[in-house]
Structure formats: structure tokens, C-alpha cells
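Given as C-alpha cells, the chain that follows is alone and in the form predicted alone.
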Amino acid sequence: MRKSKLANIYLALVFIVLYAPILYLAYYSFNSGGTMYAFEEFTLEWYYEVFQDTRLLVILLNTLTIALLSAAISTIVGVMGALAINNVQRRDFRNALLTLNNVMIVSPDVIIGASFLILFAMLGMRLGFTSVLIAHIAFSVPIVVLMVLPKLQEMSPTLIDAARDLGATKWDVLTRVIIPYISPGILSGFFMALTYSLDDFAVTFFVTGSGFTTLSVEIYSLARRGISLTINALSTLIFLVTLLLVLGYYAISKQAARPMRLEVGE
């Protein structure tokens, strides 16, 4: 019981001191007195400035885009990855495959976006939304891998050799058998890499152009101007909407084993 309190009591340090500055910005964008010294009147001044300002509504639609685009492609890479690395017979070229896969994820922002801004340069391509996309793929399929490969793996050989002795073909097998077992994964793989697309600064820094840019590279910029409540109120809504996504997430995966969970009871 006493360690059943301690831990409780740790976790619950552990999310004051992560969620305690996101509050503190998400209060002061409620300040009348354009400080986050003093907090004066509650006002929606500042949000009214972020939906007013043109620019920024381009940039929040650029931003949407990529990670919509990043996402929804990464996902079909990653699950057609993830099905190959788990057919290989091998299982030292099996491990030699997920150690390659996990490289981007382990390797430092700074590092990913520093070589793709030299491989643009070398190929002599422009920067702009075309190189922040590849970017975000990039760096998204090996997420997506993560996420679809203990699906795959826990999945049991005996469905896929019984759709067979139906004679189901290998598109059959695939699309009625596979994609509905791992879809969780499928899921989880998506929301991962549009959350990582919406929060990335790092590798988007390095590799976008003079014309275009996105939401955290734009905040940055705003910042290093000076401070502006502004800022808290556009953060303040990006926390919002990243929250949005988790919790939609969680639904639709408590969804989706529900069924799950009924044909065990059956």
C-alpha cells in the first residue's frame, strides 16, 4: 500500500512538471495586459488575432497538409515495410532490417535534418513543400513499422492458412484477412506519425524554403521577435488539437477491440 501511494504521488509530480508550463501559456492567453507578468482581464483578443491573421491561416494550412500527406503515405510505406520484415525467413537479416529501421528514430533531429538539407542541396532541389514532405515521410515510416509489426507478429499463422484453404488468393488474404487483424496498428501508426508531423521543428527547420513554412518553425520565428500572447494563443490551440487527436485515438482504438473481445467471450 505505502508503494502503491509513493507511485501515485510520483506520477502525479511527473505530470505537474510536464503539464505546469502548458498551463501557465494556455492562462496568460487569456490576458488583457499583453504580459505574462501580471494577468489583468480574461479577454479572446489574442485568438481573435490568430484566426484574423491571413499569413498564419496559410501556414496552418500548409501545416495540416504535410502532416495529412506525411501521414496517409507514411502509412501505406510502414505497412507495406512492416509485412515484408515480417515474411523474411531470416532472422538475422530479419534484425539486421529493424536495426536499419530504427536508425531514423534513434538519430538526433538535428542530425536527420542536416542530411537531408545536404542530399537537397546535392540533388540540387528547392526547398519548400516538396522537401519538407519527403522529410516528415521519412522520418514517419519507421513509426508506422513499430506500430504495425507486433500486430503482425502476434497475428496467428493458422487464419492465413485457413483463408488459403478456402481459396482465398494472396489479395484476398491481404485485404479480408491481415489489413482488418492489424488495422489497430494500422491506426496507431497514423495518429503517431501526424502527431510527430504537427510537433516536428527540428527536421522541418532544416530543410524548408524562404516560401514556405510551418506552424512550429513560424512560432519560433515569433518568438526570437519578442514576446506576444499570441503565441500563447495559437500554442494553446495546437495543444488543444494534438489533445483532440490522442483522445480520438484512444476511442477509436477501444473501438476497435471491443469486437475483439466479444468474439474471445463467445
Given for the second form:
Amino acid sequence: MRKSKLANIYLALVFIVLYAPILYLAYYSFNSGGTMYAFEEFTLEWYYEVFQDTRLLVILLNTLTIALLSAAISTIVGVMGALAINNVQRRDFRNALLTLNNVMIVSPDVIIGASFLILFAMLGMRLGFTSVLIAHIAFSVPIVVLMVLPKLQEMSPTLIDAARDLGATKWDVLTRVIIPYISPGILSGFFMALTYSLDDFAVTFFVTGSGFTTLSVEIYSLARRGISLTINALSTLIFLVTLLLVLGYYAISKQAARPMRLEVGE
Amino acid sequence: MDNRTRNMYLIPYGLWIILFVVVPIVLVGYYSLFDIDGQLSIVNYKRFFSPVYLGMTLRSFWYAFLITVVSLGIAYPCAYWLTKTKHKQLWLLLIVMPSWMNLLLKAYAFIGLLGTYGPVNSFLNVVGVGARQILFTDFSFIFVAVYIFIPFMILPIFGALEELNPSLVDAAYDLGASPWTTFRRVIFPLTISGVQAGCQAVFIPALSLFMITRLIAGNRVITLGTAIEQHFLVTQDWGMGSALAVFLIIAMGLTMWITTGGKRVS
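Mind pulling up the form predicted in complex with its partner chain next to the form predicted alone we just looked at?
All chains and molecules follow, beginning with the one already shown.
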């Protein structure tokens, strides 16, 4: 009994520390005082300011565009990658592909950012929207591959054989059998790519020129200048959106898991 | 027939691998052989082995090591007790939640929390310890880094603990083992794979942190990541930056080799 009490206290402490910064930011986003230590009066001033600031809204739009585009494109490339790896028969070649895939996942952001900067410079590309988009697609592909591949591997090959026997074309097999089967993996891959892109600071910081900014880079330059409660208001909004995204993802993956399990059970 | 489909999927994915995994790494190696004037030389490697850079690298490793050890020390009991709670999947999701929030915003929150007038200092005042400089110290750097990485340590350990067969623990108790012996001889050895995965997920990013060193440690801590970023974006000495990146890649490879090598043994 005493032990579980200790456990509860410990877990509660971890939770408090984990959530303290977020709640702290949110609390002071309503402070009319303009600082993060003396709460004067409740105000929505900073939220108004966020929505008044066209520059900030443009940056927000940039960030969302990059995130959605890069997630969509990297999902397509990643699904093809998973199909490619799954189709490769030779074991050593397949392992080589998987290793190269994982190199990108474990590579620190600084390495990815610096090497992409060199790559874009060699290609003579101007830094800006395109370079950021390409970089985000590039670092999101491997996570999609890792999300989709297990689904492909658990799929019974007899399903494909059956479809072929019933006269399905290659395209039919892909769109009517394989893709519906692996769709939970595709969905989680897409969501992961989305959060990777929204969350990324380091890689973007390297490959963004002076003309183009995403939210993370903007927050960094604002934070270096000191505290401004507009950031608090903005971060509270971002946190709420992330919360909705995660809960939505959780709900979808729960729902997707259920019929899947039934199918396997049959 | 089959071969043609396989090749079709391999084309986009193979292109992605070559262009964004292989070429960038080769380019980093290539650039490291040029000095700041664009002359071919090994001056960057000579500089790396000078006391300044070697000291920086060693300190960077030391900090990464501390961050990993502290994360492990906090994460293991947390993951262990999480597996004992009801609704553990929900609690796990709640633990991971803060890691979905933008990294920059968390760093920004800590600037306020740990600042001179921040709540932590007010608390210290109330307790009677007195306010002190917390921000821009080694302590704040390690604390914030652990805060950021802890979910990545908890997740794999939680996974390993879930796979642990509880009857093994019961057997240990039945045979008269004390809780500590059971932990040391049964639970911990059987979850070592999770510990390894967690250490890998924390150590490599900790080596290459660069934004936290600016915002939280006020440039007092220089990690490999900070140095690479400085060389690429501030002093524009891409050669030296690349040489440092080469060593970071080697360190990364070694870390992966050690962690996966251990897995093969167990």
C-alpha cells in the first residue's frame, strides 16, 4: 500500500513538471501586465494582437502550407518506399535500404540541416519556400516508411493472389486491396509527418533564407529578443491545436485498430 | 512481370535515398576537406585535434552523457509505475503529449520560469533559500534538456516493461528474492533493450542540441551541435563545420553500433 502511494506521488510530480511550463505560458497569456511574473488583470489583448499581426498570420499560413504539402508528398513517396522494400526479395539489399532509411531517422537535426544546406548550395537553389518544403519532405519520408512497412508485412499474400485469381489488374490490386489494408499505417505516417514538419526548428533554420520564415524560426528570433506575451498567446493557441490533433489521431487509430483486429481474427 | 512493378516503386524511393541520404553525407565529407578559402587541405582535421576543439567535443559528450543518465534515472521508475496504473495507455499518451508541443515554446517557457523574477525563484525566496541565478547555468541546461528528452526515454522502456512476462517476477518473489534483487536480477535485465533504445534516442540528439544552448545556457555550454551551427551560419566556415559534422556522424554510428550490438548479445 505504501509503495503505491510513493508511486502515485512520483508520477504526479513528473506530470506537474511536464505540464508546468505549458500551463505557465497559458496563464500569463491573459496577463495585462506584459510580463511573465506579475499578474495584473485578465485580458485578451495578446490574443487580439496575434490576430492583428498580419506578418505573424502569414508565417502561420506558411507553416501550415509547408506541413500539409510536405506530409502529403512524403506520405506518397513513403508508401512507395514501403512497397519497394516489401517487394525486394534479396535480404541484403532490403537490409541496406532499411539501414539507409534509418540513417535519416537517427541523424541529428544539425547534420540534416547542414548537409541539406550544402546540397542546395551545390544545386544552386535559392533558399526559401521550395528549399524548406523539399527538406521537410526529405526528412518525413523515412518515418512514413516505418509506419507503413509493418502493415504491409502483416498482410497475407493470399489476399493478393485471390484478387489476381478473380481477375483484378495490378492497379486494382494496389488501390482496392493493398492500400485499403495498409490505410491505418498510411494515416499514422501522414500524422507523424505532419507533426515532424510543424515541430521542426533546426533543419528549417538551416535551409530557410532571409525571406521565408516558419513559426519555429520566428519564435526563436522573438525569444532571443526577450519575453513578449504575444508568444504566450500564440503558444496557447498552438497547444490547443496540437491537443486536438493528437486526440483526433488517438481516436482515429483506436477506430482503425478495431476492424483490423477483427479481420485478422477471422 | 513482378520485377517491373518492384522497379517502378524503387525509382522514386531510390532517388530519395540517393539524393537526400547518400549525397548529403558524401558532400559533408567532401566539404570537410576544404579550408575557409576553398583550398583543398586537411587543416580542418588538424584544428579538430587542437585542445580547443577536443575539449569542446569532450565536454559535449560529457553533457550528453549526463543528460542521458539523468533521463534514464527519472524515466525508469516513471515507466515502471506507469505500467502499474489503470488506463496506462491514456497516461502514457498524456506523458507524451508535451513532447508534441513545439520545442521552441518549451524553451521559451523555461526562460520565464527560471528567470530572475520567475516562479522558481519566488518559491526559493519563500522557502528561505533565496533567489539565485538559475538561467544560463549548467543546471538549467541539463534540466531543460532532460525535460525535452524524457518522453523518448519513457516510451521504449514502457514498451519493454509491457512485454515483460509478469509470471517471471512472481517466480522471483516465490523463490524468496527481495524487491530490489528482483528488480536487479530479473526486471532490469529483461528490459535492457528498452533502456538501450531510450539511451540511443536521447544521447545522439543531446550531442547535437544547439538552440537550447543559446536560449537556456546563454552560450555558456557549447555542444558539437552549437559549433556546427556557428560554423555554417555565423562564421560561414563550412569546411570546419563539415569536419565537425563528420565526427558527429562517426559518434552517431558508434552509438548505434554499441546499442544494436548489445541487442544481438541479449
